[in-house]
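First, one chain by itself: the form predicted on its own, in structure tokens.
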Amino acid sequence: MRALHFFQCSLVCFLAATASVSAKSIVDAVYRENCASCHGAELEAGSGGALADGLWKHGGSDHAIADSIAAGILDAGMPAYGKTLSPEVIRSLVVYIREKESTFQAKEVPPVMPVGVVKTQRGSFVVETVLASGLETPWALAFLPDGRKLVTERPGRLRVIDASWNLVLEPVNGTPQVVQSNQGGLLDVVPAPDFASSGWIYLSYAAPLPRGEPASKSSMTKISRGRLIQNRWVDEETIFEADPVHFSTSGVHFGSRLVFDRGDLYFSIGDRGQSPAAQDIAAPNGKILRLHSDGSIPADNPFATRIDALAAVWSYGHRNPQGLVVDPRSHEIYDTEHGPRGGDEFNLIRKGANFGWPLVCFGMNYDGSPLTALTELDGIDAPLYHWTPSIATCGLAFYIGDKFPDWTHDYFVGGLRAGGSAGPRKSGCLQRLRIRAGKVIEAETIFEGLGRVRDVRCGPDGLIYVVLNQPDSIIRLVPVLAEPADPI
């Protein structure tokens, strides 16, 4: 109680200081209070010196930088803020310092813009764009056996485009009622492993409340499946749809990534903007959730037998995973999840984790505001890869194909946002991360620049294919061949 008492009152203090300045320049009002004087109003230099270049001469991690704020640094005249400034607080200004950090190299450093030949740590590419109009807010790409491939809209259409990448223009008719609202709509979309022989395609979707409710504004993620028939929807039955208490007017967070592995469905939903609710078993926000194709329950799920929880979890604690993956080598799933503003998470799955959300994270809320000053917890899986400040990851890729070699078994995690960065950089990324024995130990920008990254699939021809917003389009990356050596 004496803790959250010291961070109510710290809190208190330097909102009421702050009163007269937009909410979203809390922090910046904390820093300009105790720090600019020292470091200068961008933090860019001082008597302190500079805190955004990157150069850290007392440890430049996030614990040490903490560290230095709460304990000061007494031989070079810095004061300790850590009877004046809660733990909260101070964790928020290391969030703060980062984004500034990021600005300041987004500066220094030329964006990864791919215009021609695009060279990387492992390979090189070019870019191709296979449809470049036509869509309106693509959300997922999915590949089927014949050549074909779906495409959502959020706005509610599933469309088609044929074996050339041609767009049939009319969108298939007959497909399930979507909420649009805000991030709500029409989401992924995946076809059966046994799509050949059933034919189903299992979409996610903002769905209104169900027939027989009260009517109202309310939505809540579903799964449903069905067949494509002549470019009808047809055969449309229910695999998730969470109990009418659970729904809500908020338009935010909906998760939504499908994936499946040895026969199961795996699916993700956010917390639908109730972080508290990520924490309860008992309801389906901010989990991931395991489902037999049919909808029906694994006998095996960690929560299956209990009666206060929700027998479709999986895992818990998440705020809004958009991406999800399975390595098929070793059936390990994989999500990468937003943030608030920092805190951005790739995560290994494990069958009834917890992963902290709001518990622990690395980033604040969005006005500067303090969260918590907890990055780990005992109980808590930690992310393998967190991105503070923030690249708002969404669409998650495994590459098994054998046109980049080089990039075999590694990750492509999409962005709407560009590096990280606060600053000017406002289009999407594509990154590249390797594990090995279970560690992150390479991680690179693959390209900026070129839109906000939607999704990203490894197609059946061994390529990347990344579907972008602003511009609504759908591209792919097309390996180049080594130049050769040059004689001795």
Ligand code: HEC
Given for the second form:
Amino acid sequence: MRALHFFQCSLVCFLAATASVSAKSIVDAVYRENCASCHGAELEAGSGGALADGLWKHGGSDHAIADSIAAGILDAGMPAYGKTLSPEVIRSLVVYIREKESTFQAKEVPPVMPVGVVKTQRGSFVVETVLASGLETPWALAFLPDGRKLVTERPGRLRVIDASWNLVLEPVNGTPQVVQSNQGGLLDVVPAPDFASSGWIYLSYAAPLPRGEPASKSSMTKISRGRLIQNRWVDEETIFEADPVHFSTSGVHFGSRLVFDRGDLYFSIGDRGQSPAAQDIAAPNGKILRLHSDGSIPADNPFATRIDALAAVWSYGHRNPQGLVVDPRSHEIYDTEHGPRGGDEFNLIRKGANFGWPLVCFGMNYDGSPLTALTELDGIDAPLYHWTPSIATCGLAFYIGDKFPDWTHDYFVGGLRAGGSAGPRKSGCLQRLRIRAGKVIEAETIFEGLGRVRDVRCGPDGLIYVVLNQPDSIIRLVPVLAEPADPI
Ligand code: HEC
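Compare with the form predicted on its own: the form predicted together with this ligand:
Everything in the complex follows now, all chains and molecules, and the chain you saw is the first one.
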């Protein structure tokens, strides 16, 4: 058995042995060598049966699949791999099977395409484009009380849209300098809860190293506030800026979203590509942070009195949270975060809690090499929901409007991708989650294939607004009357 012999070594040896294989194919190679002969090259058939059709004889949970692989189903002729493949490699095979499963299902079930009236489980809507052109990589949308809207463009411009959805041609003058590289740039925008009297607007962005070489591209997520007067950004104040040691030339995982609760500001910063830093409570990487609206530290922050911690930290062990909302009734904070390949998460953010990255994760590395076998661990808060394969979560809204009564208090999660990262798929999706008693009881795709969903907001008019990239535009979901939904 050449295939099995190939794996009679430790994980280190496994990685060394496959180092010559092109990066994309590590998990493919494991599957091809060990499994394809019985389950088919595309997991579609063979003497062992299909693994991608969603039908499971021996249990379809992640645990059950991993058990089938490790312990085998000896009576039926399925070998046991527990001695030759490490738990990490078996976990990456489970992720791989999930990717193929979702591609297979996508072929079977046509994607939800919003042509005309879209009927969903609890509401019917049409898609209206409210802004079709004039923006470049819009990242976030905010509504002001006078009917105007603010939009950030990742290359570094803050734009104003008037009450009738006309884009003001001139970008706001004097906004902070950003480092535009890869995922970095101008990111979130949120008005203060007391905006009507204070006029404060908060921005998050990839900021250059203070007094650094302008060309160094070294950057870190920074939060500033300022006021908008006649299309000028004025009165700028720094709310959060990391110590220079945390700046880096990495262009990934800045976070970042801003949300207010009871006057305090919560915001997210990604791990900046340095995953161990997410576990270090002294570093801002991979954290949800909490400050008073003026940037001062709340005395009841979980690590406020520890000298070995960054006092602004609220929770840790996050990878790249790009969705953050509060349920105003319970004051519970929720985030969505990008996993690696598989393992995007929806989390209830508890004060001081550890969310596990990179010790615990449902995904594997982008190159298909294993990351961890652990999907749970004592002392780590598990996600309420995870997407494997990834949808590349971005943007999160809590629905409190009056236009879709059957969606009241549901969560709307944006994705840059559609479900199923394995095959060529239409980009972007919007998903709806319903939570009751701390559990996700409904998960539904509202649409996919319209473009990369960058932000989702509930408008003051009760409609759901979605910021898209490719095409760069803003759409909204408008309800249409249909038969009443089934009672809960
Ligand atoms: C020598 C043939 C053979 C090889 C090699 C093989 N399998 Fe299987 N596999 C089977 C058979 C046979 C079954 C049982 C099918 C049944 O019960 O109908 C099975 C079942 C399974 C199941 C459970 C399916 C279910 O419906 O619950 C999983 C998961 C699985 N295999 C994964 C793998 C993976 C991953 C590999 C490679 C590491 C692999 N198999 C290699 C023959 C094989």
